Structure formats: C-alpha cells, structure tokens
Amino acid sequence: MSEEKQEKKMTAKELSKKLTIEYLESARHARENGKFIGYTTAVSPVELFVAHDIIPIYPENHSVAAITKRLTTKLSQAMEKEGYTTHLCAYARSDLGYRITGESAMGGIPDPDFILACNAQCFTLTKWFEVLSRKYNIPVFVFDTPQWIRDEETRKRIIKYCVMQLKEQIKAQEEVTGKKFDYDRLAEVMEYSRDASHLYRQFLDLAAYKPSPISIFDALIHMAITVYLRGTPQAVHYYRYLIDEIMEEKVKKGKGAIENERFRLYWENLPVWFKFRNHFNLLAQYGGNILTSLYVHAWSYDFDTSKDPLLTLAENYVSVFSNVTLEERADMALDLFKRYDLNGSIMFLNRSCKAVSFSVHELRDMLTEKTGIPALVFESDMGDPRFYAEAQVKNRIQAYFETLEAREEAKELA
C-alpha cells in the first residue's frame, strides 16, 4: 500500500504521532546527515534555525510529556537533592531533573549544539538554560524582547533593537554550523510558516460553530505541530488534514466535542497537564466546554512575507500575549469572548508560571467588568501534582457551574 493510502486510513492524531516520531528521529540521527541540534523555547525565531539546518529541540516539549506520565515529581525531588527550590517552574524541574537521573517519558533528548532563549513567554527561561548551558559546555543566546507596549514610537526603537539582535543570531549560527547562512531559504520557510500559521488559526476558529466541533483538549493537543514543526510543508500539510477531518467528521453532522454543550468557557493560563482528561471529562458533566486561551493562540502568528523576513519575525515574536500590558492582553481575551461567543471562565493561578499568572486577579476583574461574566480562579501547579487538591477543586467547579445555570435561567426569565 503506498504511503499516501496508507495516510487516508489515519486520523489526524495518528498523523501528528507520525509526524512526531519523524520529527525525533531526524533529530537523533541529525549529527550523521550533518546537521546541528539546538534548543529553544517554544516562543522564538525558530525560523533561522530551521533555515540552517538546525533541528529545534524544545525542553518545554519533553518536560510537558514528563508531566502527563506523572514523573514530574520523582524529577522535582532530584532537583530538590540538589539545592533547587519547588517553587521553579515544574517545567524546568522536569527538564532539569531528567539531566540527573536520566529518566524522560520519550527516550530523552538529544544534547545541544546551541542554546537560544527568548524571554517573550517567560523571563526565567532564560536562568533554566543558563543551567544547561552550563552543563554542556556552550554558549546560550538569549533573544530579549522588552514589554510590547502600546506607543508607536518605542514599538519601531523596540522592533530594530530585536532586528540587529537576530541578524547576531544569524551570526553565532554561522559560527556553530561554520556555514553561511542562506537568506533565499528562509524566505521560503517563512512561507512554509505562514501558511501553517493561518491554517493553525482555521483550525482554532472553528471552536465559533455551535456546538462547538473542538475543545481547547484537543487545541492543546494539536497545537504541538505547529510549535516544533513551524516553517516546514509538514506542518502546513498536517493542518489542512486535520481541518478538512474536523469539517467532514464534526461540522457537517453538527457534532460537538461535548454532548449537550451548553457552557462555552474561557480558559486562563497553561492548562493542569496531569489533570488533562479529568478536567475534559469533570467539566462535560456539567455541560461546559473550554473552547479557547490567549495560551493556545500565542503561535497563530501572522508573518507577512512581503517584508524583510527578519522584520516580520521581530514583530511577531516580540507581541506574543505574555509580553504585551495588562490591558492590551485583556482586549486580545475579550477578542476571544466575543468570536466565540463564550458565557463562562475558568482562570488558573499557576504557580509555576510567575510571569504568565502574575496579573490572574487584575484580568479576571477586567475580563468580569467587560463582559458581566462571572469567572473561577483556582490555584495549582501545572506539572507537580503535589500542589493539586483534588476536592478542593471539583467543589469549587461545581459551585461555579451553579452560579452560572442561576445566570442562565435569570437571563431566560429577564
């Protein structure tokens, strides 16, 4: 059977596992077909690597599938033998902790040839791969994006600040790989991310159907391709396949992600990954379906490649929500309110993620002013199950989906 039959037999899910192992081979193997590894955040120019023939490797990544198999706090306690603290993030506890005890849920990772850090999703991502830079003996380059603040004037001296610094990524590239770098390349991977960009964005703004055909489950669970896949023809074929299966299998026979929706949620923050299902499954019970994050939506980028590549990469990079003021990330939340038509909101307080979770009460009260929808806040850790009071929880989420069937039958009598 040829492999593009064999690949109509599959569902989207089968395909990104695929794509997944692909993925990881070619990055194990990269040193003997004479490419480079290099590590990043989730959040970065990932462009100018894959244009050089740097395999992005993403700790973020391996540390999220450390913490859906609950090794999170075996980790955490190897990291803590060695003086670190529980209160660091439980992705670097992770990380970190496979570096001691060699333990990884996915057959670990290759080591690094570069570092690059961008501090637009979270400014103490840059001390973790300090850390590893450390222990491998190389240079991290860290990408420095200052708050995306509304005055236009600081936007253009921020802009060319963030510009110079990627043609010096540029730089210390050629100098790992001891190759030029070929700009006519990555003019067509920024095509190739462009593309998977838009595509992503399809797929997220089909939680506007009702009943919604997708939850933010299954936004999360998809959203992997176009972190570590972004900028090549993988990555854009594997979202036109997953949108046309939503339409054909859900949109057209008006099937949602949940029976009987009748609560179409907001959700703030990184999600609990170890309590992925359950919370899927506790909020079903009660009609409710989180649809959508400003979380989810950070890598639906919009690259104009009419541009210099390296400017259209500095404008996206750099107004990703987590680097953005306070009132502008409320309006790109109330932005989603309103494409989607949303009656309810869950916001965690995760405590390891300071820089995302800083503000959860500031925009909660913002979010509540706008929209006169009540919201739940909770807080836990999105990785360490040792901070997850179960009961606590599920209590809390009740009350909260009573308050708003009160609502509901109030704005039926009105």
The other form holds:
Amino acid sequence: MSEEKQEKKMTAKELSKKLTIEYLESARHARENGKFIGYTTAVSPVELFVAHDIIPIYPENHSVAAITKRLTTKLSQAMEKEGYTTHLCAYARSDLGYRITGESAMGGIPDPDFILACNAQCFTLTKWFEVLSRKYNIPVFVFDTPQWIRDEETRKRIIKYCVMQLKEQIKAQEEVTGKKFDYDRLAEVMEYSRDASHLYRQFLDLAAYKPSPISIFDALIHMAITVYLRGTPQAVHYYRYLIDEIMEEKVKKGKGAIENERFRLYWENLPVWFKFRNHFNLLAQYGGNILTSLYVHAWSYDFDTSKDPLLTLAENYVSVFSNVTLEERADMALDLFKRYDLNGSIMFLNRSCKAVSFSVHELRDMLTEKTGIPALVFESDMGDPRFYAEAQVKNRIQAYFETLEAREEAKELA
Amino acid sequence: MKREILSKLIEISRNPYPYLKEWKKEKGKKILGSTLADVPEEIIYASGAHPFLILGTTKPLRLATTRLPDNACSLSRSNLELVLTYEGELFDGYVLPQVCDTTQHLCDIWKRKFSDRYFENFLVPRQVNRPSAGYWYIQESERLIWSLERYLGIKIKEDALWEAIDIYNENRRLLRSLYDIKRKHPGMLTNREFFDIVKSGFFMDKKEHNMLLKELIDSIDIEKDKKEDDYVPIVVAGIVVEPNEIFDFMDNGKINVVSDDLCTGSRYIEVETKKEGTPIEAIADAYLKKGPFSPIHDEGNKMFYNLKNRVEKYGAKGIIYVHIKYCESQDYDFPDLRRNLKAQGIKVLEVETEYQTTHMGQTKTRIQAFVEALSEEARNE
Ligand code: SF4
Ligand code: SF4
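Right, the form predicted on its own is done, so what does the form predicted together with its partner chain look like?
First the chain shown before, then all remaining chains and molecules of the complex.
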C-alpha cells in the first residue's frame, strides 16, 4: 500500500500521535544529527530555532502530559521537599519534580543546549527557566515583550525593541550552534508558520457552525501540533487534514460535538487538564458545549511574509492575549462572543497561572457589562487534584446552568 | 546626635500621610505614586511633581480582596488596598512599573479604578544584560517625560533633570555615609532607625530629606554617641522588609545589619548616577548597573554572588532572607539561593512576611533562635 493510502485511514488524532512520536524521536537523536535542543515557551519566536537546526522542546507540553497522567501531585511533592512551594504553576511544579525524580509521562525529554523565555505569555516561565539554567549551567535568553499598550507611537517602539532582541537572539544562537544563521531558511520557515497558523485558526473557527462540530476539548488536543511543529510542512499538512476530517465527519452531516446543543460557552483561562473529559460530559448533560477561549487562540498568528520576518515575528508574539491590556483582552473575548454567537461563559480562576488569572474579576465585570451574559467564576488548579474540589465545582456548574436556563426561558417568554 | 531630627524622619516613615497633606497644601505640588521598583524618580522630580513610593499598608484588607486573588503577593494586595481604602485621596496620579505578572495586572486594575486621575505605566526592561535593555530603558524614560509634560503642561528641561540627578546622588551619598556609621557603631543607630530613615526618603521631599540627613550626620559625635556592645553582623536579603517591626526583632536580638540587597536598601542607595551623556542616558546606565532584583532577569547566579560578596566584605555571620508571601519571583529564587549559600557555609534564615499579619510572635522567636545559634557558634570558634 502506498503511504498516502495508509495515511488516509488514519484519523487526525492518530496522525497527531504519529507526528508527535516522530518529533520526539528527532529531538532524542538531535545531537547525532548535528542538531541542537532549545527549550522554549509555548508562545515564542520558535521560527528562529527551526531555521537554525535547533529542535524546540516545550517543558510546558511535557508537563501537560504529566498532568493528564496524574503525575503532578507526586512530582510536586518531590519539588516541595527541595523547598519549592505549592503555589507555583503546576507546569513548573511538574517539571521541577521531573528534574528531581526523572519520572515522565513521555519517556523524558532531552536536556537543553539553549533556553529561550518569551515573557509575552507569563513571567513565571522566566523564573522557572532560571532554575533550569542553573541546573544545566547555560544562560536563559529572555525575549522581553513589554505590555502591548494601546498607543501607536509606543507600539512602534516596542516593536523596535523586540526586533533588536530577536537579532540578539540570533547572535546567541549562532554562538551555541557555531552555525551562521540562514535568513533564506527563515523565510521558508515563516511561510510554513504562516500557513499552519492560518489553518489552525480556520480549524478553531469551525466553532462558528451551529451546532458547533468541535468543542474546546478538540481544540486543546489539536493545538499541540501548532505549538511544537510550527514552521514545518508537517504542521501545514496536519491542519488541512484535520479540517477536511471535521468537514466530512461533522459539518457536512450537520453533526455537533454534542447532541442538542443549547449553550455555546466561552471558557476563560487554561483548562483543568486532568478534568477534561469529566467537564465535557458534565456540561453536555445540560446541552452546554465550550467552544472557545482566548487561550487556544494564542496560536492563531497572522504572519505577514511580505514583511521583514523579524518584524512580523515581533508583531505577532508581543500582541498575544496574555500581553495586551485588559481593555484589549476584553475586546478580543467579545470578538469571540460575537463570531461564535456565545451565550454563556465559564471563567476559571487558575491558581497555577497568575499571568492569565489575576484580572479575572475585572474581566468578568467588563464582559458581563457588555454582553449581559452572566459568567461563572470558579477557582481551582489546572494541574493538581489536591486543589480541586469536585463537589463544589459540580454544584456551581449546576447552579450556573440553572441561571442560564432561566435566562433562556425568560427570553422565550419575552 | 540630634534626636529630634531622627524622630521626625522616623515619624514620617511610619505615617507619612499627615506630613504630606500639609506639604502638598503648602507647595501646591502634584503627588504621583509609584510602586517598586525602578521608575526613574528623578524624572518625576524634575517635572515638578512629587514622586511617592507606595509601600503598602498593614491595615486590614477590604477591597483589594475583591480585585486580586488570594495568591497575589502581599505587597501588591496591600498597595492596592492603601489607595482604594485608605490614602487614595492624597494622590493626583500614578506611575506604576511592570516588573512581574502581578504588577502587569495591577496596572490594568489600578488604571480602571482610577480612571479620573493621571496614570502611566513604566515598562521596565526585564532583562539587563544586553544592549537592547539600555535602549528600552531610555525609550521608556522618554515616554514618561512626554507623558508628564502633557499632563502638567510643562517642558522638562535638561537642566532640571541634571539637578534632580544631583539631588538624588546626594541623597544616596548621605545614606551611604549614615550606613557606614551605623555599621561601625550599631549601638548608636538601630536597624529599625536606619531603615526608617531610608524609607522616609521615599515619601518626603528629597531636598528636605537631604537637609535633615546632613544635619543629622553633622550632629553625630562618634565618641559621645557610640555605645559599645556585642552585635552579630548579618546581611538582610529580599525585596522589602515589612512590616518593619522585623527590624525591631533584629535590634532586640543584637543583630547589626551590615549590608543588604533590598530594593528599599542597598539596591537603592548604592546607585551613583554618572553625569555622562544625556541625563536619560545617565539614568539608564545607572539602572543597568543596579544590583540584582528578583523579577528582573539577570545572569543565573548573580543574586547568590552578590550576597556572598556582601557576607565576605562585611564579615557577616549569616543571612536573613525576607520572603514576601506569594511573591512568585522569590518563590523561584529561594531554594537554589539557600542551597548555594549553604554550600559556602553561610547560614540562612528565611522569614516569610505578610503585611496584614497579626501575629509576629513566631518571626520574633525564629530570629531570636537564629541569632542565638550564630552567637553560640561564634563562642565555640
Ligand atoms: S500556565 Fe500560566 S504561569 Fe504556567 S507557564 Fe503557562 S502561562 Fe505561565
Ligand atoms: S516582584 Fe514579587 S513582591 Fe514584587 S510585585 Fe511581583 S510578586 Fe509582588
């Protein structure tokens, strides 16, 4: 059988698995093949790595795997013994625990030659990577992205600062790899990145259909490829494949991700990774489906390849939702409410992630004021079951749906 | 030593608000609040407005808890509380730096809460080892200048900036010489007194602060004022020491703080702005040469070496690390720091603090026990 035929039988999920295995294999054999390992943050100009034979490794992804396998509590305890606290991000806790115990849900990840921390996403990662930098005795390169405040003149300056830093990053990479940076290769990588990001966004936008053929849980599963294979032809191929599959299996048949969709929900923050299925099923009972969040949209970049690649990289990474002002973030969320016609909102105050959570009260006020849609705020941890109160969350969700039901009924009566 | 000057400075450090209200009435100046750290105060000073460093409140939290989650650091919560509930009236506006996730959010929340006042954020470079950092600090300083000019309807002249730099340099020089005196004669000026004096300078008019400092220092007669005693030399590490009763516990335990790396201590007063290039370049250059500050990325072990050098230089017997509750930045630093210092045979006591704490007893006991253990060791040597 030809390879193409074999692949046709594969589901997108299986293809994702295959790509992941290949990617991890290539990382494990990087050094034999004259390549390097670069640790980086999920939101970072990784295109510079890909164009420079540096295979990106995302400790965050590795930690997600630990969380979903429920290793985090144990890993965290190992780290707590060394004096770290339980209030750190569960990703960092899982990772620091892994560095101590070696326990991993994916057979471990290779050690770094280069460490990059882009603080558009959060500041935690810089501090966490500083710990790794001391452990492996290599510096952290911080790509510092000042808050993307709404002022045109300042924005121009921010971009200039960021481009300057990208040049510094390239120089630092050249020192580590001993190879001259190849801008032609970067141009190629940028095209793949542009296409994959557009397709990824198209995939997320399938949520606009009624009923929505996808839920946020699909988005969370399928975002992995754009996170770690951005800048490669595989990622482009993958999202085409995925979209085709959903069009065939769902959209054309008029099938939704859940049956009897009644509530189309917005989710604020990262997911509670270890409660994934549970939340999906729980909400489905009420006809509720979470369609989207700003978090999954963090990777729907819009690279303009007619520009200097460093410029479009800077523009895209600095303006990610976690680095904009609260007003702009509310506008970005409102845009999703509008485009996907949402009628409910669950806002997770994630004790792991200060970067995304700290203005949640303010954001809730702003969103409910503008949409009139009530929002549920609940506090928990995305990765550590010790901080998850099952019964409480269930009760609150139930009560929230009662509110939504009453609201819908009132609307129908009116 | 003129005790009345000392008392005045201490009083202002403990409750600056009555003094400032009076002062504001008299001078008719705008008061602009900022939070830690690295906003170029000299620029605000040169604009004719009065820079005031907000250092939290130990009064109960009322409103901040509805705006910031419980796991926001104690400093940010009490800063927000101070302006929401207690002393907001005093301020005409704010210039807030963004140094970590917490401060980034705080800026957004703060700005919304005080939409009727002047507000500017100062986007501090969060890396300091590359040329781009200096570039960015200059850009932000320029932006602050324009912003203040627009708000106040004035022009900030180069002369005014140099004058401000002189005043700040003078201030820091005076504080350094006072630190020297205290270091050598701990019985003469307590830790609490010294750090209260530093703190008062964050609140009051710098020129007046300089005058009082000078008069105080001139009035010191070492032979007459000194009190012989056995003190244990210690280095204090962290960001701030609050509530500052912690210094009382050190005083009671006969500790002499001989050095520190605090934002409200050496990291501030050791700075000397060189009068080279333009004033903004000079300020940026001084910024880049400041000591390490937990949330600003620097070479991985800089904080450790900095502390180790201080211990060696001043013959300290140990380090008291003051950890602000839920300061994530410190949470990440401390375990490695402790391990590395321990490996050098340097004893470290970690003290966790919260502005709203009502029971300081445990902290007191732990500091006492730490200093006793150190003294015991010294006797056995
Ligand atoms: S979950 Fe939040 S704090 Fe943790 S690494 Fe991601 S963005 Fe940073
Ligand atoms: S650096 Fe620490 S103490 Fe300062 S605002 Fe950030 S979290 Fe709070």
